[in-house]
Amino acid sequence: MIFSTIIYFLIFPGLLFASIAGGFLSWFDRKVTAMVQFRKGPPVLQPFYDFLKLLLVKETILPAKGSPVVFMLMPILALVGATLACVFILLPALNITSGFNGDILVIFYLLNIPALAFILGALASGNPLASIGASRELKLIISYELTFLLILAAVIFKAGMRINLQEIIMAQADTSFIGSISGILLFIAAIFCLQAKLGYVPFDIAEAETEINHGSFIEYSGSAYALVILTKYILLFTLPVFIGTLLLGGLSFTGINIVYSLLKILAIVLLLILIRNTNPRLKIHQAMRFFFVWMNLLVIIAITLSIFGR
């Protein structure tokens, strides 16, 4: 039991598998972005080259001020949180019933760990620009996580008040939730939440290269920044899988269904990329208003429609 748990976390469907899958999705992101901008784009293994160069070649420089211990521990905590979330999402998707039973509320909290760790790491760096980035990230979390929690509440209601991920997948055996009007509205809101969680334009306010020079990550370098990049790779894979599981009928990795599952993930990532490349960066108050007012209203309408079976 302990051995299988270690395998789940470190190899499949955990750290190694999610890192490789996320690395290829990062290449897909960069390639599509290059095509939109009429460029050639990087080779398929470029994300892995970038990670290995940071991990093995570049020097890790600790900030002169702040707390070096907290500063170095936070990327590790972020990576652990993202990996655990990935494992707990994929186990039910792979129909593996041993271990964790897929409570989506626990997954919700695990998905918050990377963002909170990045905030603490930025504050521990002692850099004022990093503090600005951390402040912006905290405000974003307060806004988009409320929307995301409402989306989960709507999914639980549509699944007959079930919070187990495996049971939510089974509830979509006949028709996926996105096959209804309320499901479409929830999917739209979820896409924007994913955009904010990944720090993609128009919600890259906490990094904002042209304003605060990568904000929260300005002091990170070398192996520490490699862990930040790896965490982002895993989230780029994990978050679309989570939304596909909640709203698109789940994922199946047997037979021809493998192709359908991959297409679902790629379609979600492609949608994120297109939004990223066709919108300007919002100001922090605009982003907060967008989620607090419009996205919450959209989800409330979806919940209301769900009550009436729509």
Given for the second form:
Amino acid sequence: MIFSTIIYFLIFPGLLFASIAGGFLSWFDRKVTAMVQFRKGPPVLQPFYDFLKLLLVKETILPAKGSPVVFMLMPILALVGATLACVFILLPALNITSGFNGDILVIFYLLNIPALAFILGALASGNPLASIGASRELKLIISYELTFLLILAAVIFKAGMRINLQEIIMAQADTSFIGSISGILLFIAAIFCLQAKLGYVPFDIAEAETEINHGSFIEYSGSAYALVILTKYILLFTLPVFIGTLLLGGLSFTGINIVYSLLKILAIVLLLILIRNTNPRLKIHQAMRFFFVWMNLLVIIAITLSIFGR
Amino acid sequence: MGIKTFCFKKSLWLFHFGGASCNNCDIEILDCLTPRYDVERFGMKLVGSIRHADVLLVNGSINRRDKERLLEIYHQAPKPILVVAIGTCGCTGGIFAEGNTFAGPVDKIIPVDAYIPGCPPKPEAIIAGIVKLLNK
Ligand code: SF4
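Can I have the other form now, the form predicted in complex with its partner chain, not the form predicted on its own?
Complete assembly follows, chain above in first position.
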């Protein structure tokens, strides 16, 4: 029991599997971005080269002014949070275990941990640009988190008030939720939430590269930054799978369904990349208004529609 | 070649330091990232923070004020870091070498791993210089 838990966490579907899958998705992201810009793009193993270089070769610099302990602990916490979320999502999604009652709420909180950890790490670095990044990230969390929670509420409602991921997947056995009008509205809102959670343009306000030089991550170097990018790879894999499970009817890895599940994830990631490549960066107040007014409105309309069974 | 060197050479992240440049070299550096030359093929990308950088590109003539900044940036960089002097200004000082405020060339201030002369060097020359650096 303990042994299988460790395997779940470290190898499949946890750390190792999620990092490799996320690494490939990250390459997919860079490659598609390059193709959109008529470039060739990096080789397939590029994300892994980046990670290994940062982990093995580069020196890790600790902040002189600031708190080195918190600074170094936060990437680890972020990685653990992302991996746990990934395990809790993938175990029911792959039909390995049935999860537990209320796991969808646990996942919701676990998915928050990386962002909060990055904020603490940025504040511990003692860099003014990092603290600007942290404060922007905090505002961004405040704005998209309500929308995300409402989406979960809508999904729970559509599944007949069940708060277990496995049962939500089972409720979609005949038609997945995206097959209704409210499902489509929820999907649109979810895509924008993902965009903000992943820190992609138009919501890369917290790490605006050309403006505040990677913001929250400005002081991270070497192995600490390696953990940061590993967390990002894992999130890039976990979040699309989560949305696929909530709205597109889950994944399954039997027979031809493998291809179908992979296509689902790739399609969601592709959508994210295309939005990222065709939009400029928003200002923070624009992003807040976007989520507070428009996205919340959209989700509330979706909930109302689903009450009437559409 | 060990795995460490291999990964390092496969993923060079560039940080651009412009001294008192006439801006021509800066534009040629940016040209390397455009679709026509696309150095991302080799895993290179421009980063905004020196803490993430593996290669420090220095161009333009270095005057007395730039010198302090350049030293500071160099000491802030995580090692190992490669320094590339781009343009005649960075390599020798060029027409500014006799100037009153001139404090360079770059290799008098920090150790330089590769020189790419030219005023400005073509993007092809910059890529050739970096390839030579990688094969060193
Ligand atoms: S080398 Fe020539 S082009 Fe480059 S900065 Fe100096 S003067 Fe300008």
